[in-house]
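Read the single chain below, which is given as C-alpha cells and is the form predicted alone.
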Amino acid sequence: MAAKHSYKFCFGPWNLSEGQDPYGPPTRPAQTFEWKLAQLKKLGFDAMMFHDDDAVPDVDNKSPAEIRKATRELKKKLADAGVAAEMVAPRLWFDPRTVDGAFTSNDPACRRYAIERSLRCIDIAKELGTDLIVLWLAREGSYLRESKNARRCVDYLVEALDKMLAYDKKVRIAIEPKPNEPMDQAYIPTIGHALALAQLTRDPARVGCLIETAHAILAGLDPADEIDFACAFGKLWSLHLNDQNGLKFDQDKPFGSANLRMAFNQVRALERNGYGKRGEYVCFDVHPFRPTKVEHWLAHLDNSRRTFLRLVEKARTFPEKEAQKLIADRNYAALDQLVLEHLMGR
C-alpha cells in the first residue's frame, strides 16, 4: 500500500488579532510582523498567506519601485524562515473608493481603481513566488436591490477576472464565496456560483476557488460537500478551514471547535480526493477567543492543526468495510452509531 501524504500547513497574519470587534476595543496589544513569522515556524506551520497591504503596508501610496522593494525584502524575511508565500489577495473593502462595492461598482472610476489594485497584488504575488491570487468578493452584492444591476455586475465581475488572466499569462485566480457579510447579499455566494463565473472568463482553466468552512455554513449547506463539489471540477486550490456557530456572523472558531463530526467529514473529503498532493495547502482562517491572554495567544492556531491531524488519524482508520456493509444494507443508525463511536475512540 503506497504511504499516505503529508500535509502543509498555512496561517495569515490576521490570524493572530488583538481582540477587536465591532463593539469593543482590542483586548491584546499588537505584535510585529516579525513577530507572527516566527510563532509561523514554532508552531510547524509551511506558509503564510497575505492580503497585499500585508504584504506592502500602505499599498495604494506606493510607486511601482517602492512596491517591488517592500516585496523583496519581505520575500527574503519569509525565506530567511524557511516560510513561503501561499497567496497574495487584494484588500478591496477598506478603501473609500470600494463602500458601495469594488468591481461592481456603481461608480465606474471606483471600479477601474479595484481592477488597478488588484493588478499590483499579482505583481506582488510574483515577487513573493506564488501564482495564486485570492478574491474575496467582500463588497460584491447590494444592500437594496434596486441599487445595482445585477445582470450587469456579472459582466463587470467577468470583466475585471478578464483583465487580471490577461496581466499576467500565469496567474492563477482563486474566488472566495461567502453569502453575505459585510453585504447584505452577495453576488457570488456560494462555490457553485464561483465555478459558474469562472467559464465566463478568458481562460476558465485558471479561475478555480477557495473553500472556507464558516462561509458554506452561513450559506446553509455542509463544507464537506462543497470540498467534494469544487475537487470534482479540479478546482479546489486553497482552503480555510475553522468553525462556525450556526447562522451567525462569521466567527471564524477553531477548526472543530463547534462541529466535530462537520469537521471530521471535511477532512475525509480531503482525503479521498488527494488534496494537498499538488502542493495545496491546509490553511487555518481563525481568531483567539477575544477573552484569550496573551500567555495564550496561539492556542487557537496550535488546536486547529492538533485536532486536523488527529481528524486524519480518523478518517484513515474508519472501518470502511464494515460502513460498506451497512450501507448496502441501509442499517443508516448503525452506521450512525459507527461514526459516532469512531470519534470518540471505541
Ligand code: XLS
Second form
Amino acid sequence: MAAKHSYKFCFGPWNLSEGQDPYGPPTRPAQTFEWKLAQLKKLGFDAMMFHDDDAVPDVDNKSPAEIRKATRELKKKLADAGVAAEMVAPRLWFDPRTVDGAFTSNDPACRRYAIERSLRCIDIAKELGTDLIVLWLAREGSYLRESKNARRCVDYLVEALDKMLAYDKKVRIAIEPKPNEPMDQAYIPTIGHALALAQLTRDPARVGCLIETAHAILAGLDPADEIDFACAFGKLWSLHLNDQNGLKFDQDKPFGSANLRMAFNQVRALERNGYGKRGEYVCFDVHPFRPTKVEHWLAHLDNSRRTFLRLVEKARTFPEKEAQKLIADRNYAALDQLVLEHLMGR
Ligand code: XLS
Ligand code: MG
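Alright, leaving the form predicted alone aside, put up the form predicted together with this ligand.
After this comes the whole thing, all chains and molecules, with the earlier chain placed first.
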C-alpha cells in the first residue's frame, strides 16, 4: 500500500441539478451559480469543475474579450470563496452544429466549430488557473454504422486533439470515455481506447484520461480495474465517482449506492496507486434522485464523500496479511467472506 494521504474533493454546478429527465420537467427550482458555490463551500469541498458554458454562459455568442471578462469575474468569485477550478470541459453536444457529432461530424464546418469551441475552452481554463481540459466525447460515435466512416473519425479525433495541444503548450487533456448514450456506439468507449488514441497525437504525454464509475460499468467493465490500468500508465488525471445499477440509462447515483463492494475496490485501487498525491481531485459526478426535495438537495454529494471516506478507512484497515494467506492457499471462498465481513464490520 502507498503511504497514507488525504484527498481533495470536487463537484460541478450540474451536480446540483433540478431533476428534469427525458420524460418530465424539473422538480426543483433553478438556482444561481452563487448559490451553488455557497453550497460547495458549506459542504467543505475544495474545487469546482466546469463546462465552458458553466463558466461563461452563452459562450458561443461572446467575443474573446467578453469571454475573458466573464472568466475573470468567475475567477474572482472562486478566489473569494477559496475554491479552485479543477478542469474545464467543452460542451460539444448541445449546439445544432454538433447534432451529427462534433469532432467527427460529417460536415467540415461543424468539425471546425467544435475545434474552435475547444480552443476557447482552453482560454477559459488558462484564465481560471487550471491546465486540465476534460473531453467527454458525447456525440463522437454513430446511431447507425453506415452513417460515418469510423476509420476516418479516428483521424478527425487526432486532428482535434493535435490542434488543442498545439494551441497551448501546457494544456493537458483528459479523455472521459463512455460506451453509449447519447450515441448507440461511441468511438472512445473505454480507457484502453482513450490511452491508445493519446499515442497517435503529437504529444502523448499530455493526453490522459478521466474515469467515471458509471461509464465503466456501462461498458461492462469493473471501474477498479480501469483505475489500475490508467494508473499503470500514469494517466489518471481526474475521476468521476458515482454508481450505476446495471446496464441501463446513465444513473449517476451516489458513490457506493448500487454496489458498495465495487466502490470499496475502486477506493482500494486509488489507495494503492497514490491517487491524489500529484494534486488530482476526487470528483463526484452524481445527481439527486428526481423526487428529492429542495431541503435535501445536497445529500447526494455529502453522502458520496462520507461513503468515500468510510471506504478509505476500510481500505486502510483491510486485513491484508490474512488475505495474503488465503490467496496463497487459493482459498477464495474464505477471501470472499473476509471481504464481506470486513465491509459489514465484525
Ligand atoms: C456525462 C459526463 C459529463 C462530464 C463532463 O455523462 O459525465 O458530466 O463529466 O463533460
Ligand atoms: Mg462525468
